[in-house]
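Taking the form predicted alone, here's one chain by itself in structure tokens.
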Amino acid sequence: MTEHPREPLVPYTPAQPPEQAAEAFYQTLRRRRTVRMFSDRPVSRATIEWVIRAGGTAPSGANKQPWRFVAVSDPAMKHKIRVAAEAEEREFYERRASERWLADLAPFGTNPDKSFLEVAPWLVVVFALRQTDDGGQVYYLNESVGIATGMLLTAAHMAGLATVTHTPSPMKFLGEVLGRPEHERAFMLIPMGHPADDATVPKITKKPLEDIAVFVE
């Protein structure tokens, strides 16, 4: 088997020592919040392109990069997506969701109204590729696309943009509305834009380190 060409690693070296750099990044990232109150203030296509490029740097099984990011700013298409998403959401809240699930959602005040899908200047729909565009196999699909989506969200935050991870279920309508090929499966719908001037978010806390980490030294 022919060995794949290799090249020297060019590591990233932060200006601060590792501990300080890691803390500074945490302090920035901890301000990321899920936002459902957007401004219609424009966001340039170039900004979204750089955010998507950042998501595309994610690792993936056998480097198959099984993702596609469809960025939508067309008002008519955003309206179509909203109408279809709200239809699925009404089914969810009225029929599909269990009482326990609805109780867990109650403190956040979510409901079938997804008007933010038309207010946010961009909708980025993440698709998972069940095979490569030329019919090849992909590996660790959900893991790979999940990592890329996380990096996409982080990049948007670092650009000063707000996001919400919207997962209407089922999401097949997104592929249909956007005319995507059969091998692309909708993974997540992410509105991106600046938060509204009067935006509020639920007052929540994150688990402390001792609840999420175990160190074996």
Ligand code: IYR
The other form holds:
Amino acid sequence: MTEHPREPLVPYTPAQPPEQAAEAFYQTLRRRRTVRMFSDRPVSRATIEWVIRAGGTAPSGANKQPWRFVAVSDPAMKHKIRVAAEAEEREFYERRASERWLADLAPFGTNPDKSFLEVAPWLVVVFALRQTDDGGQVYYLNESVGIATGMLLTAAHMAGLATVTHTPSPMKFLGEVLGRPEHERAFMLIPMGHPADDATVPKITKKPLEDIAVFVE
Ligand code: IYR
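Now that we've seen the form predicted alone, could you pull up the form predicted in complex with the named molecule?
Below: every chain and molecule of the assembly, starting with the one above.
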């Protein structure tokens, strides 16, 4: 058997005790909202790089890190993505979506207009790798990429950036427009930037703890 190297854990110890640290983080995270009204105020590439690095710290099946984050600021590419996304969305709103689905979406005021895809300074397209870049097996792909995406969204929020988890369906056009290889499957399209000064968001609530948690002690 080969020896696999190990190293001492360097624990992260918050400045406050766990209970206070957990509440403080919750108070910050609860202010994240999905935003569809962006400012065109620029965001540096370095900011996006840090946010992507944060997403890339996610745990994944056998640490295969089966994700790729494609960050787009090129206006011509953003335009192409918008045009293609809006074509899919028109199909969705006019034909594919059931009456019930449209009714469920009504409170959010979404529609086929995806101008945020051009206004936001950056689009981060998350791809799930069906296999590693060298053809190896990946494990728990959706779980892994879902976690990394959640961490990416959290990192953007902590940097003061707004995001929307946009899932045009089908998303195949993203791989085509961006010229991504066959083994990369588009997972989510995430505009990132500062919110518009007059941005509004739907008045919605999150379920209270009693409705989302069960304690067995
Ligand atoms: N992809 C469409 C529709 C949509 C679906 C769900 I479920 C949402 O939570 C929001 C939107 C769109 O982006 O408009």
